Every structure is written in structure tokens, then in C-alpha cells.
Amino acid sequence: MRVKKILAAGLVLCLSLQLLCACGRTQKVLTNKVHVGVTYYDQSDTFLGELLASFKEQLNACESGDLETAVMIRDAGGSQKTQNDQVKELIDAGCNVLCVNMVDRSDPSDIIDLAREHDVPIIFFNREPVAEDMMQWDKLYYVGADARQSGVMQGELAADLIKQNSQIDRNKDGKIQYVVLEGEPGHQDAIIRTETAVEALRNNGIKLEKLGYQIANWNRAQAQNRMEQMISQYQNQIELVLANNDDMALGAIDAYKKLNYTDATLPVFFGIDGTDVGLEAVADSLLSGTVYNDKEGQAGAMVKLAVALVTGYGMDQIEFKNERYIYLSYFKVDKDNVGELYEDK
């Protein structure tokens, strides 16, 4: 099985940057050595692993005789202190631009102070710092996606399926009994994805009854454990599982498999992110749908911004929101279009 790679735009970008470096001799080049230091909150996060693989691929594709690229990647293992130390290590190792996926999005000040002291710009990604912190320095940027859009799309996917299939309402009470598997406490995407998914379902005329929710920290194994607890409590009442990401949706499916539930007694499951395993699950009709988080587009935006910040070329080609934010759009994935992203070998 394979996922189709969406790299054409990134390769065109890199060719353009190489031509700029080669031909724009009359302009001042800051440096043609782009040494990126990356630190991210936890290597167990499937989506981030795939995003960073795309980032490395697209950054390497930019290298030419006129442009040298290198990347150092560090896993913070869920510790903000470790991540702060990693930023110092990356700066000391000569990295001239940082890409940071915060452990604690509300606590970036130490990292910002270190980077500002050494004049190393920061591209935050995927876990957005609060707006006030983004204003601490003029060399702070963010690349990610609009969490509200993902929640709305997840809710719309679920509403469409419920309208098409009356069997989802197994007890025929005119309401859909649902549970939620949420990411970590306080994470802006977790909160917004949950609220907007439920809001979108209701806005589409679906009557709901919330049975419960569990925090599973974006993790498949934790989601399986938490889902087993909810199954024990609610038995066959659960008709819909909304998960803040694909890994947690797959963990919920794992729980039902472990307890030997038949297909006829399963609820419907929806995730977010469109990871490789998530797309496979949609193709195999295990997940009813997911919302694709454009990891290739985000990786490409990070590459483009990192190269522009270091070389001095390309900033005028980047479309920012509020001068320092880059957001990529989500899109819906279900059985009807999953083949555009995922196919058999």
C-alpha cells in the first residue's frame, strides 16, 4: 500500500529558489547555507512523523550547487525542559533557523529568548503559541492549519453519513448517542475540534446525546484503553465515536476488536489528520471518514519560509495571515475520494 506524494509544488518552489540564488547576484545574499534545527513534542505522534519526513524530503530537494541544506531533528519526549535544552543545543550546533513544535504551547518564552539572543528566527508549527507570545519578537512565525475548519468538516462528514444511513441510529430513538476521544488537556486543536464537530452535526439537523468523553493524548494505545472503559460503561448504546485524530479513532476500533464485537454492533468512527494508517482505514471501511491535514503543504511552507529567512530570498512570495501566520486548508476524506490519496500497490 502507498500514499501518493504531493511534492510537485515543493519541487517547483525549490527550483525557483535555486534560480534566485544563482541569478540574483546583484542582491545581497544573507547566506546560502540553510541549517535547520527541529524539535518536536513527541516522536509517538504519527502525524508529526509523517510531516517531518515530508519536510526532510522537500528540504533535501532544494539543495543545489548554490544552496546547501542540512537538518537536525530532536524529540523532546513530552518534556518542555528537554525541549528548551534542545533549542540551545541546536543553536550551539550552528543551526540558523529553528522549527519548533512546542511541548507546552503556553510556555515558549525561554525558547524565544534563546533564539533572539542568537538572532535565530523560529518557525513554530502544528502547536500554535498564544497570540501574545507570537508578538514577543519580529522573527517568530507559525505554520499550521485552522482547527475550527477540521472540526466543522468532521461534523459534516458524520452528519452526511447519518442522513444517508438510518441504521446508525440503532435504537431508533431519533438521536445519535456519541462519545468523544480528545487530545491532551488545554491543547487548542483538541478543544476546538471537539466543539466545532458537535456544533456542525447539530447545525446539519442531527439530534445528539453525549454519553461521555475521555482524554487520550493523541495516542492510539491510550485511546484503546479509554474506549474500553466507555464500552464497559455504555455497552451497545454508543452509535458514533468522534476522535480528535486518526490514531485515537483507530484505538477506539482496536478496543471493539479486542472485545470481539461484530460489525453489525459497531458504531461509526471519524478521525482527523489523514495519516497513512488513517487513510488505509478509510479505504478498508474501518473509519467512515477523516479530515486531511495537509502535511505536505505545511512541510513545503516550512521549507519555503526557512530558506527565505536564511537566504533573504522569497519572503515576498509567501502569503501570510497577520504578517507571520501561514495556514493550510483541510479537506474531507471518505470512501468516495480516499482513492485519490491512497491506493493499493
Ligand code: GAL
Given for the second form:
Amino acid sequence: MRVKKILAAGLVLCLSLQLLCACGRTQKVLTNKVHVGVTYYDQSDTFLGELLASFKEQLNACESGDLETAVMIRDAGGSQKTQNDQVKELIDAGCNVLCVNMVDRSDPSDIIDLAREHDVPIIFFNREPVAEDMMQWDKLYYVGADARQSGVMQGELAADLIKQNSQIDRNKDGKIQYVVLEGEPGHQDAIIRTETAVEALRNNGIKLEKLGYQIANWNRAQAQNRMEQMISQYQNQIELVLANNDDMALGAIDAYKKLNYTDATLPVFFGIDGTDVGLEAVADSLLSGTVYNDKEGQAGAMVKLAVALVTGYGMDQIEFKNERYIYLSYFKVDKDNVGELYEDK
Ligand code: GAL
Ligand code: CA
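Take the protein just shown as the form predicted alone and give its structure as the form predicted together with the ligand.
First the chain shown before, then all remaining chains and molecules of the complex.
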């Protein structure tokens, strides 16, 4: 299996960095050693594992005669206290820029204080601190994506399929009975994705009936378990499963498989992320669609920003929203375009 996009993204980044070095010679170089310290909330997260693999690859790819890079990555294992300690350790080890994926996105003050004391800028990613916290210091940045856009796209994908295929309304009552699998409570992507997906379905003329929802914290095994509960409660009534990410959509599919459901009695499933396993499931027609969370773009933006912050080159070439934010666009993936992103080996 190969994900085609990664290479393309890496190439673009290197070219732009070479250009940047060529034309900025008269500028003062702060230092040409970019030592990045990364800490992320939990290593069991599929999407973040893939994002960080791309980050390492792209950081490595921009090494040149002039530029030296190194990265240290720490898994916070779901503990904010551990993550605070890791930030201290990374700064003590000489990291001159930090990439932080908060465990508890509402609690970044200790980390910000530590970084400010040592004048080490922070690029937060994927788990967005609230706006007031981002104002605590002027060397704080955020790289991520707009949750609302992913929800709308998921809803539109589902609405298109429902309009094309009258079999999805299995009991022929003119309504689609649906359930939702939600990500972590308090995460900027969880509730907004659900709300906007449902709103987009309605705006596209689909009549809906919500049967239930469960929280499964982005996790495949938890989603399987929660889905088994909902199947035992609603039996054959469920026609659509909206999941806040691909891993939870796949967990829902696992639940039906375990209970030996046949294709004709399955609901349709939609995810978000376009992880390797998610794309594979779309290619295999298990997952009807997903929304690509541009991890290569996000990782590339983090690399570019880290290099610019440390070297002093290239900040003027980065496009920010509200001076500190970089949001990469999502895009829709279904069986018609999945081949552009994914191919079987
Ligand atoms: C979301 C992503 C999830 C999970 C979460 C972690 O953006 O869709 O799969 O990775 O971030 O914060
Ligand atoms: Ca129905």
C-alpha cells in the first residue's frame, strides 16, 4: 500500500526552502540548527502517528549544507502532568522550538510559562488551545484544520449517497435512522463535526431520525464496543453511522462483522481523516466515504514554521490567519477519487 500524497507534499516544501535560502542571504541567520521537541497526547492515536511520521520525513528532507535538523518526540500517554514534565525535559535537552499536541487543550499555562522563560516558541497542533491562552505570549502558533468544514463535507458525502441509493432507507419510511460515534468530549473537532454533518444532511433535503450516540474517544476498540451496545438496542433500525473519525467508523464496522451481519442488512458508514486504514476501507467499499484531514499539509506547515522561527528566514512567506493560525483545508474522499490517494501494492 502506498499513500501517494506524501511525496508530493515533501517535494514542494524542499523546493520552497531552497528558494528561501537562496534569496534571503543578506538577512541575519539566528542559527542554522533546528532542534524540534515534539510531545503529543497519546501514541495510540492513528491519525497523529501518521502526521508525525510525515513530519519527521519532511523535516529530514529539508536538511541541506546550510541547515541542520533534529527532532525528539515524546508520548504523553494521556497525562497532562507527564506532558508538562516532557516540555521541561525537551527544553533542557536543547530544543529551540516546540511542537505541542496538548493532552488537555484547556490547560496550556504551565507549558507556556516554561517556554517563555527559556524563549522557546511553541507551535501547538491538532488540539487547539482556546483563543485567550493563545494570547498569553506572542511566540505561540497553531497548525490544524477547521472542524466545521470537515463536518459539512461528511454530511454532503452522506446526503449525495442517500439521494443516489434508495436502498439506504431500508424500512422505506422516508427518513434515515442514524447514530453518531463521537470523539473526546471537549475536543474542538468532536461536537462541531457532529453538528455540522447533521446540519449539512438536513440542508441537502435529507429527513433524519436520530436513534442515539456514543462517545468513543477517537478509538477503534471503544467504538466497536459502543456500537455493539447500540446494535443490541436498535437492532436492524440503524441505516447510517456518522463517526467523527475513521478509526471509530472502522470500529463500528468491526462490531457488525463480529455479529455476522450480511451486506444487505448493514448501514452505511462515514468517517473523517483518510488514514491509511480509512482509505483502504473506502477502496474496499466498506466505508462509503471519508474527509481527508491533510496531515501532510499540516506536518509541512509545522516544519516550515519551525524552520522559520529558529532561523529567522521565511516567516514572511507563511500565510497566517489572525497572525498565529494556519488551517489546512479538508477534502472529500469516496470511491470515485480514493485511487488518487491510495493504491494497492
Ligand atoms: C482529530 C482527528 C482524530 C484524532 C484527534 C486527536 O483531528 O480527526 O482522529 O486524531 O484529532 O486530537
Ligand atoms: Ca428509514
